[in-house]
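Next up: just one chain, as structure tokens, the form predicted alone.
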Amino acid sequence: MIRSVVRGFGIALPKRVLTNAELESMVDTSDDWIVQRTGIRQRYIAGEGETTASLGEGAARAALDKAGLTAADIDVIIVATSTPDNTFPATAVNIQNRLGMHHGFAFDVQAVCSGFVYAVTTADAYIRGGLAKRVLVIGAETFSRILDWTDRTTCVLFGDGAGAIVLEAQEGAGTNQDRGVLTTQLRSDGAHREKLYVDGGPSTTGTVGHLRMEGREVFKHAVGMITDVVVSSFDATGFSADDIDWLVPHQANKRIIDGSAKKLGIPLEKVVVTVDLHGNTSAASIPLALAAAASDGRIKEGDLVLLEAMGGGFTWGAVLLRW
């Protein structure tokens, strides 16, 4: 059986760090309030010349370097983002050009915070279907550009950044001991659209708009939806929470992360948390956390790693893979 194996990973972050203390001078909030309710202590904010494409390029180059590959070795680029450089063309095409890659194809996927899970699932389908040998999967966002900086309920939550992985086709025995992606689970339900959305767009207002969120409603649905796709991943593979070496969740809110881990029966010491450093970086959050844990040696070859996310739409999903 052909499996999609992680060959390399990389990240890119803006130069500017925005702390909770600095936010206290911008809106009516406090470090204690933000930390207690979200676990966030700082976030990175894109400055002049830093865009979703430039951050995505940086993460892509780091992932290629880690893999010992070049853009010439890549067949497809998939970028998960809700904050593209332009309405069109796709940010993936922009990154393709920045990398000097003039073959293959590139496109964006838009599933908000679940975007990276959707992108990995799509890449895995291309690889297993024999349509690509290596896929560069990038999650990149500049959410600071769609925030209302007078809205203290949202502007404290989000940050900017990018993470990337290289997935490569490798032969496996067809068992759950294979390295690579073992199962993917995706869901969406548009009935929840107004609980987390941007109030603008080319076809409606002709503007970019700002992010709007009903925080309590999102929190109420999050744990249940995450549990849904994780249990489906266990059902598909025969694994259980006890088998998981590392849970790498979307980094939205420490309380959601802790609540999900508790409901799933996964010890907190097996959960990768970077929300304190990055805030919610939407589609970039899982690859940023994944790279952090792989770089410091926590995630090792052969480890069973569970990725999960929920985002606006609502969308939600999970990927279970062996590192």
The other form holds:
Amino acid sequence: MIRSVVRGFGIALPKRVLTNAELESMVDTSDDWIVQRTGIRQRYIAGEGETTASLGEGAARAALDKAGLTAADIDVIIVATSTPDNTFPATAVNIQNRLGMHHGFAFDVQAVCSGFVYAVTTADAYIRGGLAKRVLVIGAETFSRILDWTDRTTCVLFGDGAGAIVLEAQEGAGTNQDRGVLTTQLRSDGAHREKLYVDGGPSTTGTVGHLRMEGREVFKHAVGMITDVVVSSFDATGFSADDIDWLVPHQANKRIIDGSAKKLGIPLEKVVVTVDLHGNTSAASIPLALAAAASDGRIKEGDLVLLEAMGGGFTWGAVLLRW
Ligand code: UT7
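Now that the form predicted alone has been shown, please provide the structure of the form predicted in complex with ligand UT7.
Zooming out: every chain and molecule, the one shown earlier first.
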């Protein structure tokens, strides 16, 4: 049985760090409030010349290096982003060109904070379906450019960055001991659209718009939705919470991360947290966290790794893979 195995990973972050203390001088907020309510201490903000594509390219190059591959070895590029540099062409095509890759194909996936889980699921389907041997999966965002910097309820939460992995087709035995993606679970429900959305777009206002969120409402749904897809992942593979070596959640809020881990029965020592450093980077948050734990030696070959996310739409999903 063909499995999609992680061959390499990499990240790119903007140069500029924005601390909670700096935000205190921009809106009516405090370091205490931000840390207590979210766990965020700083975030990276894209500066001049830094775009979703430039960050995505940086993460892609790092992932290719780690895998010992070049763009010539890649068949497909999938970029998860809700902050494309242009309405079209896709950011993925821009990154493809920046990598000097003129074969294969590239496209974007838009599922907001669940984007990386959606992109990995899509890549896995291409690989298992025999349409691609190696897929570069990138989560890249510049949410700073769609924030209302006068709205303290949102502007303190988000940051910019990119993370990437290379998924490669490898032969597995077809058991849950195989390396690679073991199951993917996706959900969406557009009834929740108004709780987290951008108030503009090419076909409505003709402008980019700003992010709007009823944070408390999103919070109320998050833990239940995450639990739903994680339990489905366990049902599909025969694993339980005790089998998980690392939970790598979407990094929106430390309280949501802790609440989900507690409800699932996964001890906090097994949870990768980077929200303190990056804030909420939407589709980039999982690959940023994955790379942090893989490069410092926490995630090792053979470990069972659970990814989960929930965000605008609402969309939510999980990926269970063996590293
Ligand atoms: O990434 C995908 C999805 N996004 C999320 O998962 C985000 C989910 N939501 C959250 O993380 C939390 O709801 C927030 C961090 C956004 C807010 O935390 P909360 O504990 O739900 O706070 P709240 O919205 O209930 O607000 C509590 C108070 C309010 O004041 P009053 O009405 O109690 O007087 C807010 O006006 O905190 C106030 N507040 C702030 N105070 C200082 C809101 N934002 C700030 C701020 N600084 N930045």
